[in-house]
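Only one chain is given next, in structure tokens, and it is the form predicted alone.
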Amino acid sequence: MDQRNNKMGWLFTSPYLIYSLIFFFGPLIWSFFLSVTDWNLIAPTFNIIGFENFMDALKSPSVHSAFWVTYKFMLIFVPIVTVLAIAVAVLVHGLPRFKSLFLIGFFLPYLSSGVVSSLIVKGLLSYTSPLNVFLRKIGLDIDWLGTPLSALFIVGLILAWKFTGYYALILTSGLESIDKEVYEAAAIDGVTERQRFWRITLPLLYPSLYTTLILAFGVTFGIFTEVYQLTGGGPNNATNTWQMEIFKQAFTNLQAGYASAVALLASVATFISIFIIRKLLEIWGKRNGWV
């Protein structure tokens, strides 16, 4: 019966298994492969050059731009996401009919288009645009992409605005899981909407928190559309992310190899960022109680 299980296991774990395979592991190989050669993405030829392409990323300036920049948006990102999401979920949680249909309204933007949502915010920031002919008459000339710190948080903004409904979502089922005969305990003794919400509600829903947060930080090493469209990963490399690097340097300078080498150096800068970021959430969680 046992090895008919692990027969019917095998069977049914294949599909994702095939899938993994091919459009998983099969592309890692040839990215590690690629990464040691100077193939020009056109070329029938290549040389293979060994660690080149990796030490020629290492010492890169827009490299190094793509490293810090990523964490400049985990800055803007994170915490303007996971305060919106809180609030959503807290205002839905306590509404008394309509829940889901709330939920589905601040879920939809996750649904829609990064090219379009960002098209959109372009033609409104636009130099021609009615905000900026508005701000024009009252002194205001704001180039609100062609500054840094402006670049930033709008892309950060646009992000925030596109996740919040989904980390809601999450959150406002950690907040139904949490047993209603709490919050009837601590009214009888006479504890405070603060305070029922800081020693009850964020304890109780710290495993919701703790995934959307893991994820808020997943989504700032993967952040393309919105920079493409938008910035361009200007100005002055001030929104270059990882994936704009990549893309530039296989696409525009057509270095599929030297390409290969950055996306795994963001593979590893990734995976040990969200370990170190796992390992903090949790002494976070233990060193409060809520573990």
Contents of the next structure:
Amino acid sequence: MDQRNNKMGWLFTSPYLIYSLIFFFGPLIWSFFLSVTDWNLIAPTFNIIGFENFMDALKSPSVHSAFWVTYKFMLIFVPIVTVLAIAVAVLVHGLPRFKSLFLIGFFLPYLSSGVVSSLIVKGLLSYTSPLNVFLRKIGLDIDWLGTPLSALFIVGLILAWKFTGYYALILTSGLESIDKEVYEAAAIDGVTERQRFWRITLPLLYPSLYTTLILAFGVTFGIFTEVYQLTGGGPNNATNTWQMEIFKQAFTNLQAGYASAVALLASVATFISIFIIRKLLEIWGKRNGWV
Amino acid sequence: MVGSNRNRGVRRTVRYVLAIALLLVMVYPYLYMVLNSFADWTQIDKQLLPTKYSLKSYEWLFTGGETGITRPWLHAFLNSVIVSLASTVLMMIFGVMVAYALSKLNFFGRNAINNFVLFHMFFPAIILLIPTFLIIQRVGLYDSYLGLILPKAVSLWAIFMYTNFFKAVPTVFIEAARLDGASDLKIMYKIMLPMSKSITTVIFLFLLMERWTELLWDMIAVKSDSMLTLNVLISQMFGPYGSYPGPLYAASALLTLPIIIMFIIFGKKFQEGMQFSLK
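What about the form predicted in complex with the partner chain, after the form predicted alone?
Starting with the chain above, the whole complex follows.
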């Protein structure tokens, strides 16, 4: 640790330090301040109203829905994407050739903008779409985005479509790091294919599975585009995510002070949830003897 | 023995068939989008695969067709290119710089900065959205390129990835270069960067893709038509052009294809890099 290193170290990190001063500490202080005002995004003055915003937010049905919708998306999105990613990874891993071609193919949906995938889904589910024409023929008339449960599922499925290939890529490299000798030894012992998956593959895959699970849980806290585009948070707040709620309050209702309070609550909820999820995943892995 | 060989062959075929079927399901939405953008307007959203084609949708994008409402398509496309390239390049440069300092320079305060980067990375960013908008507005960057670029000029993830990989580069190389009188800047770009070429591709493509498809910030930071990015313009089209899905599909294809082409061009490098970065 000499003089030269000190100088260069601070010089090289200075762009980041300046950035975090302006775009992290600045906003952070502002948002604490805004949350105790009734500011409306336009007025020249700020009225400090204490904790009223927080009281209102805690009582607001749409804030309650934003809280629960996150966990509903978790229940739908995380299992689907995990199962699909494992399936894709195991399937592709067992192919003798064209492995990387397949992986890139499955990865393609990750490149889509939420706006574009929403547009496609809207087209596929429109009143005159082949699917709906067929369903009406057999007597089913479903308002896909107007029904709370199906709207939740559709957004969850879009996300699963998008992230499966990405997570499968992570899982495949986990599979590749498993020693082949383990499988050979198991084959000699006459282990069935099912046992092989549950007793060998899954436990040894746990480190990469842990990564994908943490990523997947994280996704559910940041859903915006698909919901904004397809449902606007509806029907009846069924898909109202935190980001949707904050965006609506700040930029549609112009309640910037109130929205800041909601954002603070959202951050606390996110932080605590992710902490608990991490702990639970670690305990789960340890209890099974996977880590 | 013969029996088990045949068995293996069957199993392999089944695997290929399953993989191809699953892949077709996954890629179908893209196919649907591209084919619908070229479809005859009587068939859009009415068939799983359109059979009659025309270029009307693309023509509409630029002429507005019967409505005569032309939207700044090319302009929005260029905005997207400018904004996402500028942001991504800055995120790469700053990522490399900070990561080099954090991994290879033993300076006072390094641990503190390192810990702060980790904290910053896991901090829920949603809380910063409204005040960031205010800052941009107050300093007069609202509705400008800089307002779109600067808040996304640093990527914590890029810093984190690069720091991990630079740590793996043996310090001997750096010491040797220093003895030869190379500056830190030179070491960074002539030694560290080439040594992490494969993950550079991965980081670049991920950042570019994310910036290219960003909706929330691009929607908030901008008001005039000439500043819209393509993604936001398509998002707005859900409204006024709602009854004209053709041009929407065409615009979506224009938004999606460049990024797909990028990934196909860098496909092999990307795959190597992913493999390397996940080790």
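We call the rigid core whatever largest set of C-alpha positions still superposes within 1.5 Å between the two forms. Numbering follows the first chain given and starts at 1. As the structure is a prediction and not an experimental result, all values here were calculated from the model.
After superposition on the rigid core, the Cα of residue 268 moves by less than 2 Å between the two forms.
Once you line up the core between the two forms, the Cα of residue 75 stays within less than 2 Å of where it was.
Residue 113: CA moves less than 2 Å between the two forms after rigid-core fitting.
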